[in-house]
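Presented as structure tokens, the chain that follows is alone, the form predicted on its own.
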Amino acid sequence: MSADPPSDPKVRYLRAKESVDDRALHRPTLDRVREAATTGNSLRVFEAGPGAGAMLRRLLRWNLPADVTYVGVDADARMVAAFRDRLPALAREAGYALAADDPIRLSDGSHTVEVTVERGDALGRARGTDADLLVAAAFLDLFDAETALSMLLDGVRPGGLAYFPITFDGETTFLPPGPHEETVIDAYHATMDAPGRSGGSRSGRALLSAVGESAATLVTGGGSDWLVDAQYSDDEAYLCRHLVDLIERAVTRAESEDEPSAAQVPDAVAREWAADRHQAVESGELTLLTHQIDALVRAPPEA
């Protein structure tokens, strides 16, 4: 990340862990992926969900194709400005120069990639991309598995994938525990099991199970663990700083119409909690663990 990290939390967030996904992908799952990206003369990336740039950060080093054409798609307003924003600069890292400003086009001199990213809702804007590769990082947690699957496939041309990396599935650690661990813990992942709520704590094998009862195939996939311990960076100090501020809110958010119930922690013992592991983590003591799973689908052929 640059000397001058972004001031708003998500983003900054996001651009921190990025290292973190980038050990923990899955990597003969990244690998088939890479090969499918890297054959052909052209490619239709759509993803759901890009936040800060990372897999378009990643597409952008491999040996792409002559003509790539990339969307992304963020209901969140801010992330559309912060991946704008940090465009030139993964353009300018990975070889490429601003070819064109509307619609932008990036090239290196013997590839085109037209980038478009805009504000708007993923899963119904990707009905009819036909795209070549579908990707939705770190977002089925928030949706209904087989609702999302079949919406996400739905701008899968026949026979293309959808790559599904760092779904989270259950697994909340911090080592060595702290007070209360257990009960802020337990409580944190019933947060995302609410009733009400979309999404869930064990949206990777929810992810597998929706694609077996599926048309589409699962090509490959495999856990993408994330492991911080340590020796960790400036980045990888904020992640768990931002993730144990998570935590705390998510277990002590009072019941409110927008905010479906769930188990919740007295403020205290919650506070008790996350002093300790910002202390851990200033002390350079806190480990950080957390379980997701990649998938890699194919859409079924056309009838």
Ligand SMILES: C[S@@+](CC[C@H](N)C(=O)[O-])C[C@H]1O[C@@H](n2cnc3c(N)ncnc32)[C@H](O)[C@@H]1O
The other form holds:
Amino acid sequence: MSADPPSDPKVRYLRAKESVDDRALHRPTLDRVREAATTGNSLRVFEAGPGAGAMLRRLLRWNLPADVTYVGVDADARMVAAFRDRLPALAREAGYALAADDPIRLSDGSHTVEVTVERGDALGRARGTDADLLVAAAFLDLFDAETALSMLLDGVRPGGLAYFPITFDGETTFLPPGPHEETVIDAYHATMDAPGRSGGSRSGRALLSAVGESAATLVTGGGSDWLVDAQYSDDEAYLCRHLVDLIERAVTRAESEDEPSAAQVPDAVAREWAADRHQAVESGELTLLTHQIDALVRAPPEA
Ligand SMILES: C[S@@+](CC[C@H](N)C(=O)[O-])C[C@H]1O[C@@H](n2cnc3c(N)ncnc32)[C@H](O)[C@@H]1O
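Next, report the structure of the form predicted in complex with this ligand; the form predicted on its own has already been given.
Expanding to the full complex; the earlier chain stays at the top.
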């Protein structure tokens, strides 16, 4: 990341996790995506929840077809602004220049990438997009997998591909374990599964089941687990701290609800856990492990 990290904590977190995701992405799946994306004369990409533009950064480094359109739809205006602000740097770093503003066109002389980044609900917006490649990275744990899969596949042309990398799947481990580790982590996962919240802590396997139940087919997939060990970069230390804060907030928020859920953890317990985890980051002793699944899915051919 640049010398000046983004001031917005969520944007900074997403930028910090990019290099961890780069390391974690399941290589055989990524290779299949690259092969499909770089074969042919043109490519239409739709991305649901692109955040700060991590996936476009990866795509621009490939030998893309001459004519590419990319549409990213994120529900959070801060993300849309961060992504748009970053576009000139993303283009430059990949050897492209900004050739036009409205619509935004990036060009390296022989390839043109038309980029649209807009605010909206990607599940609704996907319909009819007719994308060759739909991407939803670190996204599906926010939704019921079956519903989201069906809505997103509506945006893929018959026989086109949908790529779902970094889909969280039920494991968050900090080593060495701190005080109340199991209580806090179990409660954190339970907050994701709370009634009334869509999505869940085992979205990776829910996605695989949903694909099995659908008319689409799984092309390939595999684990994209994070392992962040004690040799932290500044970004990785930030990522660990952000995750600790997020978990502390999640498990204590559950306690303050009128109807306490199974997720509740007393404030003092969560505080002690978080303080210990921050200390372990500070002293370079904390290791973070999480389990995610990448899946590449082919939309059914035209009926
Ligand atoms: C965990 S972030 C992942 C961001 C990015 N894909 C990445 O891997 O860095 C999830 C993103 O989905 C966005 N999001 C959540 N619900 C959405 C929706 N219904 N439509 C579009 N974006 C959504 C969030 O604003 C956020 O940017």
